[in-house]
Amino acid sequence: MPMTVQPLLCAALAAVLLAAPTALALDAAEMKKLLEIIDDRQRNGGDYKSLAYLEQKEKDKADTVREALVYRRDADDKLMILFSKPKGEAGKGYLRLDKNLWSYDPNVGKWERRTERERIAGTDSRRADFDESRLAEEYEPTYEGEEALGKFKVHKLSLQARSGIDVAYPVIKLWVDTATSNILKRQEFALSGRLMRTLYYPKWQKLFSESKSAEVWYPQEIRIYDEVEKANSTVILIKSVDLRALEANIFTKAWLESKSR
């Protein structure tokens, strides 16, 4: 009996699918390992200092540029951001101590506790954009597939915040270069499922760390797009990184206040 057209098409499609190369999904252990690699590549065994420029675009406002020094002590989970330019922002800063984020304004001489979703200096950046990566510690991954992002082949992961962990956004999606394990794109969602920010990481750099005895990677450029206020965006440029040891007492409110006088 002759075959009808529909069974012939189904048979042809099945043959094509069987012949095509199929990307293998990462299992739970492989996803956890990938997040650990991403975290470890950016973590330094000792201290970290960088000079960052923040270029901010906002609807109906003139573009602004800020300069800040970022200090980290990864072993103690400490972070400080001290703004040095423009003149009106100089001396303002943020300090993360015991998992609490504080901001300081020298004009009023007061410290105020901030949430993880605090807009750093009114830009589209958040604390996590300057801090060490803790993806494996803070999120549970789900594999969404291998796909193309421009000329790059990437793993797409969906991450859900672990219970009891305070993060800026409970759900994020990552596009990770399969060749280098560098994050190329990141999207962050509110608990309602609303997309809040999209970030691109077009440039990565590395330098050798004496304290880690290995290379430390950092995103030299981060492009952040506000998905709520669509006209707003921020570009972070990391102009230099220094991995030498910092002063012992640098991560204190008194130290930051002394730099504001």
Second form
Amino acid sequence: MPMTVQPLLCAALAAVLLAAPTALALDAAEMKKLLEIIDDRQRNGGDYKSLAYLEQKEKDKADTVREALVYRRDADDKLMILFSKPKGEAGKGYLRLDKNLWSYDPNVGKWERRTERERIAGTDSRRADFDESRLAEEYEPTYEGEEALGKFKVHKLSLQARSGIDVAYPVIKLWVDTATSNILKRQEFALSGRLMRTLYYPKWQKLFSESKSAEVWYPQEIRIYDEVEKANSTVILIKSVDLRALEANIFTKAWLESKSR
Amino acid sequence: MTTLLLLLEVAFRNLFKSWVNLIIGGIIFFATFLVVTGGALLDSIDSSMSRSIVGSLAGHLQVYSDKSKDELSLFGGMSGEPDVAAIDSFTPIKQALEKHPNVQTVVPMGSNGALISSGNTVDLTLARLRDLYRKNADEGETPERRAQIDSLKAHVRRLGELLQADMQKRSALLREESQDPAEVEALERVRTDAFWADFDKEPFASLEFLENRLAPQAADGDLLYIRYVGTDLESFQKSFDRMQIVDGQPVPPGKRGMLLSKFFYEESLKLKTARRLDLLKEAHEGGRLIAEDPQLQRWVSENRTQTREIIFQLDPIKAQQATERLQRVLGSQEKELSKLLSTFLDVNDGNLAARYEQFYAQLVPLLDLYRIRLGDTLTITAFTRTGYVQNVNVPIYGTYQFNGLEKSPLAGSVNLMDLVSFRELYGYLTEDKRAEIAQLQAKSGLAEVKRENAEDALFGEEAPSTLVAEATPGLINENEQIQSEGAALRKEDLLKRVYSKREVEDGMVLSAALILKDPSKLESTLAELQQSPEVQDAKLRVVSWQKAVGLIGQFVLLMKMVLWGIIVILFVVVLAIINNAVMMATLQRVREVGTMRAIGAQRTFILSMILLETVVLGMVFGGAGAGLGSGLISYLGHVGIPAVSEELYFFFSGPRLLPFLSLGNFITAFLLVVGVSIFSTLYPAFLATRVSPVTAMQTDE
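Show the other one: the form predicted in complex with the partner chain, since we just had the form predicted alone.
And the full complex, kicking off with our chain again.
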């Protein structure tokens, strides 16, 4: 008997020793670093403006499509979404100021305060999908292992929202490409543990920014699948990005109102 | 004739002779009583409900698209609004239906539900202030507007102080770190004179500070669900006789506007304290006592503790006035308004009437009694069928009620809206819009990726192996992107615009109500319209009012089925009992029958004798049952049956049901009793005729 146990033990030990260098398990510091890279790449030192296309599919309904201008001033944590098409939606918009997410409709001339969970314009997208990435600041990561996503090798991370921070989903899971450190897949969970949304980021683009003196990265395409209403899905397509400075007073209610006068 | 008299004499003589007859009589008595009273009650409910429904919303018949997934349900379905397909234009339908000689009017309709969202008191006050500053910027300042601005600013400052007091109370209970320093700082800043002195230097920046930092700290905003029926209001008012304007005025012809249901207005939009006081007074007048009734005690306690709603509404001057008035009424020296209110609203059976009077006379003039005043514009937010969220401003002209249904929550949930606003909120996808969407979609160049194989399609072998690409910097000019329709200008114009009858009728509807010239021909008109080639070509469904109102309409039918079920079972039992009893009686009377036969009585005589006895039994006890039933119904028809619950209001079509007796019920009861009596006696009577005198004599020995 001892004759058979010993080689097995040796084999197991060898396996552990041999496997250790190849496993890419990230420690806490590395994970934090990874999230910071993801955040930092998407951040611009100056202003950011993009033209986005949103398409929403729902069961038994005609598709809805919109075009929107997304404005960001990352240094001040400011965000504005202004819808431009179709005609009926033109002039509607969202404005994030401090902890408030305001929604405006020029047809009625009213501002309303919305929550983090607001479905932007009734689609499956949320404010955070358009905003600056703040993963390192908002979440605490844990490592779940290395996986394959299609033909790509990915790190799987589980992120728990830090206390006192209001986010749409308290738990998220990320699949990050080991080669490029880009997020390829994201799943978001409610506090109860229920899966709410699955997002895919199949295309990333980068662009040199004068104000940042570095490249700014952005997901050109985000595909969002609603996990509660399984038939619903949204695609966000960033058609172009403009990194020139914006007007100083652009992130105000008065500016958004003026666009539909 | 003499034979008949003789037989009748025998029948009456035997009537009370046997206890078996008494039991049979009792059962017959009960069954007829049930047929007469139950039938009369259900007929009365049926008729009053039909009056209510026909005269309030449904008309005699309703027409809607045959492509609809659900059946029409005017008072709402089990799971919200039914899915009824839109009819592109009302005009051709109206023309087709009006051709029928019995159709008097066709009224266009559509029902839907949406949300009214309102911010909290601080949000609302700031929104009013923002409006005034906007007007100042556009039109220049007037002394009147300046006075309004100053009053609102003082109000906001007071709200800031109230919020700070709340925070101090909270901080005594909570740990230091759970307080947001930004919130604390904002409250401090709003207290300073410097903030208010500099306010007008940059009013919009000051407003944004308050909107973003102060307003989120108050938490009394809420969402309200509103159900509405869009219709041609002019034609509706003429066609539905039960509708009556309570306050305000009708929507002027061709204009956008809404009439809120009085029930909804009171229940959902009134100051909650005032509403609870109304309910307390009503209950008290109905004989309920606060001292004994837990529900009334709960209302008093809610009024006593929930004084913020009132306090937040008052600017400093009004708050001072309210304090003085309450001090006077209560003879108190207390300076804190919330404590005064709490004491004042702590009513009991003794002071309720006086406090109610005082509340309306002293406090209400200082308050907004309703969240939306008549003449205000209400913003309604609907999630349209096409997926786009639609906000529409609708002016409120007045409140209305359906007479007889004032207290019914079902009828009271229906608010009336002009068709143009209804269509906007419904978000009907016109050809133009459809084309615009298709064009945008084509331009995007996106391919659909199904959820099932998303990972494979996006990251599998087929996917590109590089995930990152260099982008070319874009130059985005928003002014080129936005094709504004001049929304702000349009918003003002829309409310002033008068739509022609043609514009109102020449558009989408969900259904149409038909008022008939002769309602007694409802069934035949329904059948004729269903067969009409025009209705079939237009792919329409025609239904009676009973079907159109969904479950409620089926309620009376269901009750009738239950009653008849009971009656049938009862009569089967009666049949068996009578049959058995007469059988026993006949066996006991073999000697009597034999003797009769021996002295020359014919078989038909014996048969008639036994049958007549049962008929007499049925008629005497049945007659008594029917008589008592009719007596009860005519008494109730006089005093009425009170609708004890609000749901009953709907079925009774008012506060009381006045049942009436129809000849039909009486005849049905009579025929049933006689029929069942004869049928159940046939076999025993037949057996009796078979008794031969000889056997009868022998049996006796």
